[in-house]
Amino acid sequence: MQFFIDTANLAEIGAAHQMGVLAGVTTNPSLIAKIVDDPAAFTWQMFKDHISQICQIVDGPVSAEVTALDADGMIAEGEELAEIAENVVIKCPVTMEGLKAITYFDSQDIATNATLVFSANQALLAANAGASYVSPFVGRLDDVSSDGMALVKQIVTMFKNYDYMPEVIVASIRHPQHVIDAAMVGADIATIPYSVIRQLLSHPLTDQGVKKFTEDAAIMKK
């Protein structure tokens, strides 16, 4: 299973990239809003420039989300985003208009990420429309007392049954157990906030071991 980072923060992306485990990046308007002083003043050009900066750090897929609600608007935005770099993936919501846009992008060999997937039916529709990636949101489902990981398992099984092409990106990950569960059910990718990536590394026995080794090495060097 590959690791993507779910953020628009350049410092976090750079830090994860230096670890050598980062295969890609996912962003969305909410993540962009977190990193700017005045979201209302954040222009379309500023957004494209920011995606370009991310692509200069990461060679793997970088998902950039369209914000238009109609297919024509999504297509226009997506074509502009696709021109930024070869590794840009156009992120479209699984709506009727979003599926129209995904179908168009597939005909133009432009990679897409079908986002805001909350049901197996939505995943199947996205796959048939030609999506490159499908992103079920496990954390948001858990928040409303649904089983987000059960949905991921359904999608993975269905895609294997019919040899569907999209890779499954487990999104809206809230904690390390989500990552383990995603790997256990066979998801292709987990897109993870930087804070959770750091938690994956953390273990008290590792900390104790490093401390003990450091102390013993200091004694031997005297």
Contents of the next structure:
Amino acid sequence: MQFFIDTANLAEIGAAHQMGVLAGVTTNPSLIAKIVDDPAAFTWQMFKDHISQICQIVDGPVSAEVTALDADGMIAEGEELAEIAENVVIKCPVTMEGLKAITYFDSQDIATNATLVFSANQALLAANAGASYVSPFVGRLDDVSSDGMALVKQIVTMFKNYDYMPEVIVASIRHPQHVIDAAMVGADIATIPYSVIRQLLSHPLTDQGVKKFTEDAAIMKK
Ligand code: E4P
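Switching forms now, from the form predicted alone to the form predicted in complex with erythose-4-phosphate, please provide the structure.
Shown next: the complete complex, the earlier chain at its head.
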């Protein structure tokens, strides 16, 4: 299972990249809003420049989300975003209009990430429309007392049954157990907030071991 980072924060992306574990990046308008100092002054061009900066750090797929609600608008935005770099993936919601846009982008060989997937049928529709990735949101489902990972398992199984092409990105990850569960059910990718990537690394026995080895190594004179 590959690791993507779920953030628009350049420092976080750079840090995860340096760890050598980063295969891609996902962003969404809420993640972009977090890194903007002055929302009133933030322009479409600034958004594109930011996506470009991310693409300069990471070679792998970088999802940039369209915000128009109609297919024509999504297509216009997506075409501009796709020009930024070869690794830009156009993120479209699984709405009627989003499926139309995904179908168009597929015809143009432009990669897409079908986002806001909350049901197996939405994933099937996105696959048939030609999405390159589908993103089931596990945390948001868990938040409303549904079983997010059960949905991921359904989607992975269905795609394997029929050799559907989209890769499954487990999104809306909240904690390290989500990452383990995503790998156990055979998801292709987990997109993980930086704070959770740090948690994956953390273990008190590792910290204790490093401390003790460092103390014991101090007996050596150099
Ligand atoms: C990524 O593609 C999604 O937009 C993101 O994981 C959503 O996460 P959230 O539910 O924590 O906002």
